[in-house]
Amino acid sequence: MLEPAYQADVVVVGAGVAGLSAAHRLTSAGVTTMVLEAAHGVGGRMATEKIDGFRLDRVGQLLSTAYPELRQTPGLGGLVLRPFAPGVLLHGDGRHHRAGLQPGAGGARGALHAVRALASAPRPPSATRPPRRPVAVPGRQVSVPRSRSGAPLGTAVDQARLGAALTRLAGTPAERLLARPELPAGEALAARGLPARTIDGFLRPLLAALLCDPDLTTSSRCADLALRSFASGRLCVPEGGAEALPELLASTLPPGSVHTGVRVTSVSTTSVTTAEHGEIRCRAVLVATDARAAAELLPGLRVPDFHPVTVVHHTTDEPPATGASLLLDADLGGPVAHTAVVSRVDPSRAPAGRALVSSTVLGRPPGDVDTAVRMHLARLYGVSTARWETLAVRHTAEAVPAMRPPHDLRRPVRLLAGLYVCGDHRDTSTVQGALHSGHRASAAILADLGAGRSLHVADPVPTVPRAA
């Protein structure tokens, strides 16, 4: 049997941003790492589709500027956010609304001031038809139609109170709210307190949209430390498209540290074996990769239930007049919960003279979910979406891990002394969990190599040899 040629202090199974990351911080505390990943490029589900000009993200998750891990991740210095408008632009009633913390506001007192100063706006022609009738649907409440002298989702005291709850949100410590009781977002947001017009006509969208999850089944306090991102940050996505984000980690990482096409069929605390170059040995494995690829490896390692999500690209010479607002549905009218005209948010996404509007649509699927999307599109900004050109339908069976409680967020990620993982299923479902629980395995890894350096250099993966 011949020894294997190459070698490192640690090999990373996996190239999504959790592995990428946690491989970062160990090359900087001179241990010598090797990322392996399967298919032919980084980045995993954060991956962009490149069509004609156009840049289309897969799963298209969105970020908060308020997340701490994409400033404190080492490589990440040269990523640009292009963040949405502030807040989130909603559709109710047959017309937009503007709602969440606004720049400057200035706490409680500018959120009163903000809400007044949108409740006493003139409302458009549309407004002065008759308000609809409410429609009975078996199994759903009926809402009675405001009157019209309301604000958009209810009085201006009770949007000033929603607007002091963010703020109070956004200065709550992490801890404080991860020791409140624990119960299904959903049944948490009744037991606030909020008028129903908030919860449903803001919140319930808003949360959605932030979880992945249209029935809100996440735990509570998942639910509170998003909610604290969007009060304390701004929504955005990342320039150039999702995939930026990976590209850039494994970019920045040492020459050769990264190899791709490379599949691993078994870990263990001392090696990984791979189908294209046979046993590596190492010091120390991190198993990076999805949930369920993660379990194939480790045997015994829990499989959470995952939310999927269908993305359905678009694109018009005529954009609606939305400007880069995140539009949501707070009628729940269609199978879009929320959409952008993604394009106005980061050019680079598109070709001069077009406009790219990307929708997502959480849970199962429609039959024929490209029409579905364009009936529902239509109402939401208004214009006809009849000469709209379909990009991509994406689905993604797996593209959430679900956080239902009681949800542990922050798994262990040492398995063994020698043998470790990370990714979204370990921490919470968002790019910050998956790049915090890279943060905590490069962490324990450290912590159990005792390491300040190195001891090689890390060959390199040989070439599969070409026929003679």
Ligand SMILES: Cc1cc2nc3c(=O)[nH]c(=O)nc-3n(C[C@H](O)[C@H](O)[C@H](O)COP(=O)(O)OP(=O)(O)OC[C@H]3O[C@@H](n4cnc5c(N)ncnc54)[C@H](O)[C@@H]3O)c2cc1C
Given for the second form:
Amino acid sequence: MLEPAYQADVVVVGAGVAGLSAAHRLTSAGVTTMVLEAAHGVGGRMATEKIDGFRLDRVGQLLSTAYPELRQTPGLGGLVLRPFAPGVLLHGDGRHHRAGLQPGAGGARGALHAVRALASAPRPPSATRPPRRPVAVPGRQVSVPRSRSGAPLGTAVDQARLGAALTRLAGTPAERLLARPELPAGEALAARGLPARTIDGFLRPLLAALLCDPDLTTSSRCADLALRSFASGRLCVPEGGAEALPELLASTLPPGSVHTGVRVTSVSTTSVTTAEHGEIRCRAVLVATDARAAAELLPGLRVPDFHPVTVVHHTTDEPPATGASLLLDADLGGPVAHTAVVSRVDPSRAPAGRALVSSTVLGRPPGDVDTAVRMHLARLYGVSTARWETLAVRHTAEAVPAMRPPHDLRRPVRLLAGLYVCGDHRDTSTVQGALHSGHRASAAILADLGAGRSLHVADPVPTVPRAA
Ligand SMILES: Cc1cc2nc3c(=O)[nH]c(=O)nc-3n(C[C@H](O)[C@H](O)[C@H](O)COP(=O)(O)OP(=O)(O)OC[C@H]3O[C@@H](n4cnc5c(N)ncnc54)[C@H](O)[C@@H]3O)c2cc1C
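Now show the form predicted in complex with the named molecule, given that the preceding structure was the form predicted alone.
Once more the chain from above appears, this time first in line as the rest of the complex follows.
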């Protein structure tokens, strides 16, 4: 049991990636740190379920190799990122089209791949052939039918303009993007001088997927940052599942630093109170929970709106022939925002002989989400999904804090001397934002407490076992 008199320099409340990365920076600077986590495992929203040899993430799939914090966070040196095929595969007008940057080719002038209609893309079976007009799904935008010529990205000139725009974006410093006027992303796109079909057929579905925001109400500055990450890196997943990232961070902390199954009920500048072990004294408290739990512990903190996200996992022994591509629907003709044969990207996620197909539904899901997703996937992949087996349907109502304008990407992490807060709700609502907020909070704590030296002689390591 945790001894009531136990002290640490800093107590971190919450073992998501924000709290764990902050704890790693603090312990590396010689500050004794205790992480208290209410759940029975670390990782928070980056959890991975193991079912029958499959590794099923609760989160969507879209990290970017260009997220600076994935490279800069100490403790993540051993992280293996599995990239998707370059760019994305768009499904539009019944065919597949590849679009995306060619990494490395021409350096900063990396050219946009010419859009290739994949003549080999199979037609869907007649029972699931797409309707002539996109299917309207409540709460989702339906695109107008486009001409087949050059769909969905338009003519070669349109594609060249898009390539130039993405290349410019990749080379623009983040500070300049953050100085641009701020609008809802959907409105800002219309003012970017790109053809309507490029916007509707490519940028809207891509941004919706990157931001988990089907209506594109997100701040245009956050949207620009997301597009910049897309243009300058590769979309990727952590090898072994999303949990690999928090597990790696937790494993680099001194043994006994992380205590799971411990819920914090109140905080002050010098102590926390837990439901299970009473009061724990310390010299500073870092609240690293999700936004709603943070507002409960720190009254006055704003609770944002959230974007709901549903992830549906299927398995089949006959995987569709889309390789390691991320597939988006340019027609917005069903509930799936993006989907991939994830076991092609990261083979460790499925047992031998089986394929794992993971699909993400944004916003409020339709009534029978699995049936609606299967029907949509049949059109997107051009195969029958009738024999696919459903492994899991995971809905998270408060998945991602909304980032509507005006959005402050650097919300204060220091509330008082001794009381700090981090998490994706203080930055951008992404893994990058969560890690960066942990970075900022640990820097503020070290500045206040005096960095680089142990602040007190640590008490004996507490004997609370870390639950599995
Ligand atoms: C379905 C879904 C899809 C997503 N897709 C993407 C994506 O494609 N790309 C991307 O970059 N990001 C995505 N995200 C967002 C990303 O997962 C989060 O931004 C990130 O994981 C947040 O980390 P965090 O440490 O800030 O918070 P969390 O992971 O929420 O961690 C907070 C921790 O605090 C604990 N806690 C809460 N209250 C208490 C208490 N009182 N006492 C002790 N512990 C407490 C919680 O149990 C939790 O473990 C997605 C999220 C979801 C849910």
